[in-house]
Amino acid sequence: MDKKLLGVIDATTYQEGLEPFVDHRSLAALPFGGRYRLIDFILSNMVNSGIRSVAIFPKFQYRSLMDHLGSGKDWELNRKRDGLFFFPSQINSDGIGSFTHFAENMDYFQRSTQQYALIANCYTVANIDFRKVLEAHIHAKCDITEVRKDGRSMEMYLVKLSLLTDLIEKRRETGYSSMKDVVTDLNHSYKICHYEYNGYVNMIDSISSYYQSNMSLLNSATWKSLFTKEHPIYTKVKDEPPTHYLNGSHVLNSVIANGCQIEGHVENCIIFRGVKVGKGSVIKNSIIMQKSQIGENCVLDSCIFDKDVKVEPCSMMRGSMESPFVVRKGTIQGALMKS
């Protein structure tokens, strides 16, 4: 069973609605929950799976996503036989699970020795055991396998190898130009099946579903949910020192990861690594990435700050749950923001 699956991850994805975010890195590469990225949670079900050989097809700005994941030692995909390889696109390639930019890199796939593959979003968040998904397409005897939650597209397929080949080779032919567009014609001949999937979902497409899909966390029962010992959420590893909480600090409901100084308050929060937060500052509902800087006696409500903001003493910024403030990367927010 281990040896079945191929991994395949298309990166190529841009939502409009994430631009603060994904206008200098990969949607892949999002900081997500306090450690993470949002391929981690694909590419951990992958291997949690037993696939050992994943390709990734990224497109748009992907160079943090290449540093973050290395050689996927750290999803032990640094092997001698199959692995873990990028298929960054060219610029005419297009759609999810593009046949087009597939078709670049056709070698890959004629030389793979598996029988199925799964080709997946990178912005999903989940925790799913594909070989269930696998097991069911072998038994209903299904030439695709599109997995779907509450009967909505994960935009997740898993197909015979020799029928993706196929299908790419003759994309000019058919005008397929991705698993989608195979599994909504209503006239093809295949046999389409749909497993549903049960456990927690939530597709990042937009500032309102990103905020919060990471407030969801804070709940204990979605937390269980996602990270599982049988099947861990694997990320890269950085050695940092654990976070100091001095005196007068005040944490509630809230994820902080390494590396940070905690001072003032800080509630229902999702604090990435090596984040400074001031003395007399209160921080609500927010969402901080990495080394980002809050001064002295601020007071943040709901918002999301992206990596290395630096936020001047007795600086207010206030969102709301439906409409995050948000500031982009390495930003300096000071006197015009106080209230």
Contents of the next structure:
Amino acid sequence: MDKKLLGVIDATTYQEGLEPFVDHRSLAALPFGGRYRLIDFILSNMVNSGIRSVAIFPKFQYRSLMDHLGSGKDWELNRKRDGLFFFPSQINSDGIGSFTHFAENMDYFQRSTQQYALIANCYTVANIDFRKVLEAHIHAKCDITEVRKDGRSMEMYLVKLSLLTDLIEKRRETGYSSMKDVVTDLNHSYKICHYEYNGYVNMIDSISSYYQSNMSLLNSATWKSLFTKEHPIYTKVKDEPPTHYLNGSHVLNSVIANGCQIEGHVENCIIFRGVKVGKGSVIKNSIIMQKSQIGENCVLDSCIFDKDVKVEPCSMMRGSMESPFVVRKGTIQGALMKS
Amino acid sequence: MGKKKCVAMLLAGGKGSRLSSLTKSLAKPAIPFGGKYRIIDFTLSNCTNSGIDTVGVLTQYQPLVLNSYIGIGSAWDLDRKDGGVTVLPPYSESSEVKWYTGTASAIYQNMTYLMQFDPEYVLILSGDHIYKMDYSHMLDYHIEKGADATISVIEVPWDEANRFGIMNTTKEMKVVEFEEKPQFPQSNLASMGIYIFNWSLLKEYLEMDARNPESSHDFGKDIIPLLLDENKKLFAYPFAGYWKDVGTVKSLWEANMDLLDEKNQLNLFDYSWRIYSVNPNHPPQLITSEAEVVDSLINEGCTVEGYVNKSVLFQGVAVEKGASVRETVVMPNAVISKDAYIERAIVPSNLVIPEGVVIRPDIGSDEIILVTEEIIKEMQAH
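Rather than the form predicted on its own that you just supplied, could I have the structure of the form predicted in complex with its partner chain?
So here's everything in the complex, that chain up top.
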């Protein structure tokens, strides 16, 4: 099974709704769940499904994505044979599984010895075993299998590699520019199958879905389906010390990463690595990304802070669960900038 | 192999017999410490942070965990093409296996390892100690003093000086006498078991010592006194800061508790001197709505549903609903089941404290309990 599947991750997507977070980084590199980036989920799913060769097609602001993935070591993809491949694109192309983008790197597909390819997006949070999708695909003699959740496309497609190269090469004749075009068109003779996935799935396409799916980690059923011992989600390793809950801290119903120093009250929050929460501060229903520092006696409710945000003492910021208060990366929030 | 200025030899074969069942299946340097580390992480990280890229790790007692933990050294950035980390176990020579009988014999038997780098200086370290130290400063001091050997020392309380190897020095820190556990100490400068030698001199004396059938082949007992006898220039390098030899269950517990002090000297949050370790891949810690966490150090992969106060929780620990953990060190993947109560204890890796079991020292006792299967059975019988 190991050598059969090739992984293709389309990291070209730009979600306008996530603008404050993705104007400086690829959506694939968006921090999620306290210590991950969005791409960790699909990449770990692929690795856990026995995929040993993964091609990533990024387009926008991929510096942070490359920094995160490095040689692929943390996913054990730093291999002499196969491994992790990076194919940034210069050409403007659109749509998921964009064939133009793939065509620029046709060599990769032609050189690969795997029989099948799995083409996936970079913004789905799930823990899927693609071996089962492949099994079903082979069993039902499908040409293309679309992975779905509750009847809705998860924008993941399994296809024979030879058919994929065919589709890419003939894109001008057929007019298909992506896998989505193929599966939604009824005027062809390909056998399209649907694989219904029953587990937890969240596709991040807006601030609201980002907020909700982070918060859903606090639900123990979600937690258990996403983080299993058998299929771990890998990410870039950091040498942070354990989190220090200092005297006076009060933490409940929260997901906390390593390297934090917490002296305040934290409730219903997702706290990323290396965050500091000062004495007397109360943070509720919020997502605080890496290395943000919250001064003493602040009150924050329903906020999303990007990385490296500094909050001066005695500040107050409040959003709502429907519309969280969003703070951009690296900004300083003063006591007078109340919202 | 290129020539190296300074090569470190890290003695990691210690049994740590006073640590009781904790060292039954692993060597002392491999004991978990501080919520995510093993003791040896401190010396290995010190090497990396001091710019030393060639480290020989001498193992002997229960080396399996240690060997697989060290691997090729990538966790400490010591996976190098030239040098890097090399695990050096005892080996056999034509007729017999030559076990390391003392610290000096361990180095003597690995002289071929050192010779391939032909270093100017050799740094001898122990993998048993918890501290942060810049060895490059000690090396500068050694060179500046024109010493043949330099021994790192730390001031210990006078009433404890009789437990250490004590260096008697001149005002200029030249060592005039070394006394192992003196009854009436003349100085409170204790040897930290960290030595820098000029390699040419060390080689000569190790060979001399190996030929001496009376010798116990130990740096403190044999090599240092021999050098002093021969009027070699030995200097003491004064170190100030956190340094702990966690020889007993209680001192191991205390060293963990030291980390809970906001202003602790070890400061694991100092990014200019990071302590590296093998990072197991775990999700973040989940603190549920029933949980209460006070004054504690908690690592990734923990799930806390109960009460945790003044404790250190390693990766993968679960504290279930209604359970209480107070002043306790809980090592990796241990489980404190529902309604269990545990106080002033060390819970070893993978141990499950069953539901409702109460483990705590007798009232008024300052004992620290090292929890074992036997203790659990005993408590359940009550």
